[in-house]
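Just the one chain here, the form predicted alone, laid out as structure tokens.
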Amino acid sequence: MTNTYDTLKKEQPTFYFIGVTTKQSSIMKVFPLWMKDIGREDVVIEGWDCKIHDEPENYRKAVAQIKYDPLSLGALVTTHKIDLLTACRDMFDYLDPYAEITNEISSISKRDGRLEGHAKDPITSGLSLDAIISENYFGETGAEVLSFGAGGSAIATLLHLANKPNKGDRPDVFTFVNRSQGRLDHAREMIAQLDTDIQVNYVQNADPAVNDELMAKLPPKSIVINATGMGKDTPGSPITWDGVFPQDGIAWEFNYRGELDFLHQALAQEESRNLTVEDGWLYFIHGWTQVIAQVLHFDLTPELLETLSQSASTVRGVPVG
């Protein structure tokens, strides 16, 4: 393909972070530590901020920078995973099976002159969820999953659960709630391709009070997820402060930075409802390490993952940006 884009010639190997408010992310502090851990201190990170649902041309410029500049190594993509691939699919030489199924990418890398796109969320969400719940959790509890948000991370969680071979590791019911019908339609089309016994519900709703009602109907020990950008990219929470979490349930906030209203709502009920409350830090660790390993072509062993996790924990909570 002829390069019709003006790209910046980098002076040192550069890893891009394509997001919305990249300077505020802890990765800007963590990344140099990780590069020291893996012996690649020559690699720097650079944020590339795009508006939510940005113009296709802006996504194409970002992808062109990686594709055509030898020292632009690759990128992690947040928020724009679906929109970027929709705008740039023709620029990729390879998409992994998850990217083909979900029509999104979270990782852009290069190998043997090919530009590759991977959807890492099913792996990332799976590793994170498996660290939160025990084997046969759904079989023992009868719990359901309620996901506020039907974007890539939420779909990836459903994909992970649907692929579990043991029935007790799959919920009977998984409900998506989303403000826009388009995201729900995308989720429905993708999930229609699966052979799964999970009953998947799709609810179009933007009223937090209605979300409270949906949450109140859940059986005990159910999992409630905030997979929206609310509390990070946009203000607020998908529920109100009057919403009641399921008894003995799990509240999982996919974000780890921002106002995190949903997380604080859950923490306020942690004792009274005997909640397990998780934020997005573990998701952050798995998400970033999976993509960096893909881009820089190294083996992410359990021992190395532990080293990287320890390094990241040293700067957690340190103000950035």
Ligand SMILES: NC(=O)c1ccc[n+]([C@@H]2O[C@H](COP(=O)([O-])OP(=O)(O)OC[C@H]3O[C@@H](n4cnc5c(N)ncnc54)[C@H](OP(=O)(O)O)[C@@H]3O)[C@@H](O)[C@H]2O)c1
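Switch from the form predicted alone to the form predicted together with the ligand and print that structure.
Shown below: the chain alone.
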């Protein structure tokens, strides 16, 4: 394929962050610390902002920059994971199986001159969930999963669970609740391709009172996820302050910054319902480290992950920009 784009010739190895408001992300503070940790201080991070549902040409320009400039090493993609792949599929030499099934990518990297795309979310949300629950959790508890939101990260969590080889690591029931029917239809289509024994329910709803009712019906120890972006991307929470979390359950907010109303609602019941309350910090760490390791080709050992987590925690909550 010939390059028809005006790609820049970078003078320093560059890792791109393709998002919407990239300058505001904590990664801008964390990345230089991590490069020091892995001995690659020569690598810099650069934000590449695109509008939500941007013109296909703009996604192609970003991908061409990485494909054709030797020192543009790769990228982590947020928000545009589906739109970018739709616009640029022909530019990739390889897509991993999760990218093929989800039709989205969160990682762009190069290996032996080939441009590769990976959908890392099922791996990274999975690593985060595995750190929250123990082995055979569902077998021992009969817990269900209720996910508010049926977007990329919620589907990734279901994919991770569906791929668990042991029955006890898969819930009997996983329920998606989503505002728009379109996302639910998309999730249903994708999940129909899987050979899974998880009963997946699809509920179209945006009324927090109805979400309270769904939550009240869950068996003890169930997991309730806020994957709507409410409390960070948009104000509010998918549930009301009267919503009751499952006894001995787990409340998992996918974000770690913002108003985090859902997280606060859960924290208010931490003692009374014996809840485990998690935010999205670990998800952030796994999400970024997996992609950086893919792009820079290093082995992410548990020891190195621990070092990187420690470094990141030193700037957690420090304002960016």
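These figures come from a predicted structure and were not determined experimentally. Just so we're on the same page, rigid core means the largest C-alpha set that superposes within 1.5 Å between forms. Positions refer to the first chain, counted from 1.
Does superposing the core leave residue 155 with a CA shift of 2 Å or more between these two forms? Comparing the forms between these two forms, which are aligned on their rigid core, residue 155 does not shift its C-alpha by 2 Å or more.
Core-aligned, does residue 20 move its Cα 2 Å or more between these two forms? Yes, shifts by 2 Å or more.
Across the change between these two forms, how many whole degrees of rotation does the smaller rigid part show against the larger? Domain rotation angle between these two forms: 12 degrees.
Can you give the CA shift of residue 55 between these two forms, in Å, with the two forms fit on their core? Value for residue 55 between these two forms: 5.0 Å of C-alpha shift.
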